[in-house]
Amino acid sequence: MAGTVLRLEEVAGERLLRAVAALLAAKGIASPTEITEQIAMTDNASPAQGARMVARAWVDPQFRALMLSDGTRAAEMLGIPMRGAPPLGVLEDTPDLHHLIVCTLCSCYPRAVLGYPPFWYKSGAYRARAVRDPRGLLAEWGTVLDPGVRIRVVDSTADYRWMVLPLRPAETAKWNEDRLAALVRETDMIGVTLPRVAGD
């Protein structure tokens, strides 16, 4: 009984998409692709598809060059769709700067690339800690930087997503492009974290 009840409830929504869909498309909102595009880009949408563009970046020195110009073209570059979407600006990190993203208002994030925002990402405390002691919020992550190192904290509004460039780890020279995307997380690309190789 339960499972009929659920696929009712699919079957439904199923026609209230299309239905929407179809009114959408007849008043000129949207049409049908960009609509089939919006669904692709949330249904796909993960961290993977930033760690993708991190990778490239790290063996690509052009590719490199153009997601630091224009993440959006770099993400769509990759097959990563972008429309609708707001700019995104990648941060590159230095071994003397180091990037640490936060939404001061809500929870903008750039969810094409990194999927939905983790929890606390959303939360008061961490947004009020980014910006008040953010050394002492890296340092809770485990991510303890030489007191050398600028730590610069970049506001994600509506209107421009942010995502971080991390540091190559060392290690991982001779890394292909596949193992090197497995290697980054979610969080070295809001730059709470590092990149580290297993047992560092």
The other form holds:
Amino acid sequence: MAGTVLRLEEVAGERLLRAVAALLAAKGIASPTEITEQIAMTDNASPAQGARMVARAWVDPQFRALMLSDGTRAAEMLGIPMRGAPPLGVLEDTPDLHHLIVCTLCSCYPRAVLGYPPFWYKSGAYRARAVRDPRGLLAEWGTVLDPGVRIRVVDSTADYRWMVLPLRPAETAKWNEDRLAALVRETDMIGVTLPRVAGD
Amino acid sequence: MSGSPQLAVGSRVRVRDDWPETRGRVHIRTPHYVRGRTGTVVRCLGDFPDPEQLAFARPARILPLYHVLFEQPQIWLEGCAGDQLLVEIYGSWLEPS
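Switching from the form predicted alone: structure of the form predicted together with its partner chain?
To see the whole picture, the full complex is given below, headed by that same chain.
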């Protein structure tokens, strides 16, 4: 067995990829085009994509309405490849409601628009505490909610992937879309933190 | 079970108090902490193949998927009044309450 593994590692990556791709096509599992699309999707996926969506939603009420009703279509409108990705749902924070995203079962995460989840997102501690003690968890992140704000913890347990549309900080009233997009961090889009203007 | 939604938005529902993992090898997407608990349907998310069958490469029935809202302090007997948990649950796990 160890010998087999060793030989596989010695095969040049290109050759192995071609062989696996040919097998997947022959078995009707995935066509070369689908594989190419999937690679493009994975390469493009990063929090910068989600941040572009948030920034657009902050400046464009029509886009915001679309994003809240059909996150996948909104992402596609900004050129983010979503084919084959699970449907994307977007939940909107309001002045009295804050969303926090977790997957208690594993690590479901809106990868198409946020990229790979941070390592702690998959930890048992984050998963357990997000649903049981969300206020304690947020306090440790230094995230302070205004008095009276309720928390809605969203447990991603099935076919959707969820991201948060956070509230736009009041200080950014005159900012353009690009500057807004640069402000938004991945943790803001799962509700662990709030978008914060530097020096704030 | 057909794929069309049978539970209207606003319905009170109870998650079945069932523990299939005690009876054999299973793949379950319904978190332990909501089993036997009552919540409210806030969204019908559409129809999806049953992951409990998909996970074993068996032909999967199509189930409606719901977004169900629970009061967080009622689940854990601690926490802050008004805080909530929003969980995706397949129709096969829900019964009217």
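Residue numbers count along the first chain shown, from 1. Fair warning: this is a prediction, and the values are worked out from it, not measured in the lab. Think of the rigid core as the biggest set of C-alphas that the two forms share within 1.5 Å after superposition.
message: Using the rigid core as the reference frame, would you say residue 20 shifts its C-alpha by 2 Å or more between the two forms?
response: Moves: yes, 2 Å or greater.
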